[in-house]
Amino acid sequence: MRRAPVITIDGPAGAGKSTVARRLARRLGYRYIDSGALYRALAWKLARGAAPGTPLADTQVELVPRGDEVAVLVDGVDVSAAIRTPEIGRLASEIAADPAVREFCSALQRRLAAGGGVVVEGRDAGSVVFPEADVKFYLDAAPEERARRRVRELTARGEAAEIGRVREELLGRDRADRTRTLAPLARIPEACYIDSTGMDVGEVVERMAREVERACSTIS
């Protein structure tokens, strides 16, 4: 009987990741898995004030399916607007060059993960997570257009934002990625790179849809 693949979407920040992989992972029936949103969530529990030092064994992280949304859970708060806020993005970057962090959510998403059918975004899915990700993508966008894309979404939010600013801190969020010592961001060869630079989300959506077909009728 053949398996449900999974489907790993890896990029830099503001690449649109999040967006397509929900959209792709409905038009597929699978799970879509944030991996972001699992440093978020162990982020916040750190800004709410939990000591650097308390045992990740003691910290419950969830992703809940509701309707075309995924809602974050921490020991049972909904968390999944708390999460999205500048602040927390940034020390959610920090928190994951800690080995134990990492692992955490690595394990957490083999586990969420688990019998495939999923579609799973992040920084390293494809590269350290899922090495045997049946379909692997690297999603990218030019910074400008990464910056925009920030800004109307944090206008959204009822956040103010300046495009200036917002293009040096995913430069920044950038450099930090691409360098840090553990699971660093990178575009490995087999992922199938797609730069979605004047595209919509339709159209990136589209040409990964084709490619998992495409991949997935080799796989026995």
Given for the second form:
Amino acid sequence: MRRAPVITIDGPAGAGKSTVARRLARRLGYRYIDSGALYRALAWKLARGAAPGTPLADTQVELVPRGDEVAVLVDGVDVSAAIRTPEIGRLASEIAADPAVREFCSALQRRLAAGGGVVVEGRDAGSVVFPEADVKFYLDAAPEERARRRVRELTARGEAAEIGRVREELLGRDRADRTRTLAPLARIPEACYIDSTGMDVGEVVERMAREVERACSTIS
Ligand code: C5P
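So the form predicted on its own is up there; where is the form predicted in complex with cytidine-5'-monophosphate?
Every component of the complex follows; first up is the chain already shown.
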């Protein structure tokens, strides 16, 4: 029997991928895979003092559904909140250029997606990890809007955030993600491009759901 669909959402930092992917997954009754959380989880372990070069095979990263959220566990420790800082984001981007790290996170994503029925968000989900995905999206937004959204997110968590610094952090991470040799962030031609500048989450999810319906009704 054919597996259930795999849907990928790639795009730059702060484009709204997580919010949209979570909502789209809920709407379709699929599982949501936040691949950035896997890179952040490894960065967290490194920041906590794991020696660089610690065998990745000794690390256990889990995504555990909890109500509407997905908890991130590293070696059994819940790091869901701790990995959401700009520092961990920067370190995640740094280690994401390492082939062993990419292999670890890609293999884990494929295991988590076994059987299909998933929405995966990341940077290379459609281009490298799931080249055979049924529907691929590239979600974008203007840098100012992405920075504003990220500031709102940080402020809601009670963290101080200055828009200029947030914007620089996002753009710096994008530069690193776009220019690395291995699995760089890129807008692939077969991905459905959505510029979410000026759109609200509901509109983006609606547009994606229609595209999934259209694409999946023509899959034989
Ligand atoms: O998506 P998020 O901002 O949480 O990702 C953190 C970092 O992890 C990104 O800046 C990127 O360097 C890396 N990443 C990646 N490939 C993915 C997901 C995230 O390289 N599929």
